[in-house]
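First comes one chain, alone, set out as structure tokens in the form predicted on its own.
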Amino acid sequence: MKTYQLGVMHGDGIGREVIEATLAVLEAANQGREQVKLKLETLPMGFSAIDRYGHPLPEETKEKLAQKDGWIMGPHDSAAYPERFKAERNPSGELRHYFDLFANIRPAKSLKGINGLVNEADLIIYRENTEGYYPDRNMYSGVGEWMVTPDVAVSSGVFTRKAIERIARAAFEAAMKRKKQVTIVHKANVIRLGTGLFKDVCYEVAKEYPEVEVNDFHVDAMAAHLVKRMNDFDIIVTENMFGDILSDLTGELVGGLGLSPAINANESQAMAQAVHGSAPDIVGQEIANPVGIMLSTVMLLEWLANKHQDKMLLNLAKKIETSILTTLEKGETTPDLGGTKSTQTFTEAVIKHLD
């Protein structure tokens, strides 16, 4: 049986408080004569690695990580790093562009004992990791970015077929086991030649998925979309930018950003990641909904279940999301979703839901 190596990040904020949360249910869950087996190890990241090691995101935790099968990262807070890390990538940006990550895989559902402003939905976001308009992650050196004059900023927006042709196989292999549709999301009349190549390359990609309806819409045509009638839409796949737009929008139409997953992955490991940030105003007071990191390391579990074809994983996946969902539907819930349970009274309800 394989040992699955995981590596934590803590982080910023309310990382601390959300991910032992996790960590709380990933180890009640894993209980029992069918263990699956696990091996956690703890990185520095954030204002933590800052004090010990002089960096947010110090070489040490790469070169472990690389090692790592996945690994489960918390929110950062880089807008209030020191000033010295202002230029560089903050920890999130970085580790999806040192190791590829080219896929960021946002799913936004509605949820039962949830009060969206949409019902009915079940969609995924397919969105481009390593390029598009986000300068970041775009460029080998460099940030992609460049002050021409004090008053004239130029930022840099890079489209490769490579790229493309990956996310747009992602998109249509997780179509495949779905629903069989796919909606490409591009500003081509715009935007020719960048959002153009994105456009046409995904049509290219579709042909080897001839199952597959595909359709596409520019990308403001697409958020009134999804706001009118988003249970129309199964797999969205976009570039960069667009991407994380529309994610933030999707995930606040079902519930709102505490409750939406996300994982990041290349061919060979992923990132179990939340989309919601470190929210530093509620450190402490035990009101952190920890359901978006909970369900993000469903995500990286299921994820590494498929790719190693490891039943025993999907089932604890499945438990622990199963549990999470039934908490939910029950009302008991974080103040942030109207409840009135802490962090930790809400953990031990889901823990209390595992059987």
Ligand code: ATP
Contents of the next structure:
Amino acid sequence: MKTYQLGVMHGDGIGREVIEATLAVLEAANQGREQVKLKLETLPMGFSAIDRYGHPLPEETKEKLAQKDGWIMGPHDSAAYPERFKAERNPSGELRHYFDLFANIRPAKSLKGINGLVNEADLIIYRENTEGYYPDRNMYSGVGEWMVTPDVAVSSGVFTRKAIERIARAAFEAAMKRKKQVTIVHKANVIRLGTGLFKDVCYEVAKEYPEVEVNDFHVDAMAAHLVKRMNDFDIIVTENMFGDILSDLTGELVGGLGLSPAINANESQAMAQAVHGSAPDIVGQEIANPVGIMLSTVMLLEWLANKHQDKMLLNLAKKIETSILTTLEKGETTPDLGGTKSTQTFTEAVIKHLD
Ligand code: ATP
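Starting from the form predicted on its own shown above, please give the structure in the form predicted together with ligand ATP.
Full complex below, order starting with the chain above.
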């Protein structure tokens, strides 16, 4: 039986609270006769890493992650890091770039017991994660933006056939297991070359999947369609920045940032990372909602289970997911969702519902 090697980085702000909650649920769920072999190793990232190693993402962390099957990544408060780190990629940008985690997969699903602005929605955004309009990761060396004069800034966008093909394929593969429906999001009427290439290459990949129904929208129109009729969409594929913005929108539409999960994946490794940030405003108050990172960890376990054809691991993921959803359905929620549970009592409720 395979032993899954997983890294754990608590990060900053509410990271410690929500990740400890997740590990408690993982441990409680993986008890009994049918245990999956998981080997977890805590690795430094964030302020604690600056204090101990002089850098928010030490080389040692990257070297160790290279040996892992996957990892759980907490949030970082990089806006508050000392000035000398401001010109560098932040820890999650660096990990996405360094490990070439090209697919940022962000589901948004209506959940029972959660009052979303829309109901009955169930879609997944496949966001290209390595280039596009994010200048911290679209260069081989250096950063893709420049101050030409103190009053003139130039920011670049990069679009390559290779990166578009692989995110499009990931999206179409996912569509084949769901409703066989893909929506391409771009802005090819104005950004004709860059996002035009994105759109055209997605349509080329679509030819490999004749059973999948494909349409496309400009990103601005898509924002309006999501608010008006989110239920009509299933898989959305888009470039980096559009995906970042649209996934915050879809997360909020189905109930809020604290719930939104995500993984970042390449062919061989995946990183669980909630959509929310380090939420410095609520640190230590015991009100952080751990659902985002708990469901991200479920996604990581499912991704590993599919990769290794491991039914036991899939069962473990499903068991944790069911228990989280049951807890929410019963109205046992943290204050951001209108409930009265603390991070700890919510976690205890999830553990109780595992049975
Ligand atoms: P970052 O730049 O790291 O993304 P941010 O402050 O822009 O940070 P978040 O940290 O995600 O964004 O916080 C946005 C708001 O949502 C804050 O008011 C925060 O308290 C709240 N929030 C974020 N995550 C959670 C959570 N897990 N539970 C409860 N509230 C949360």
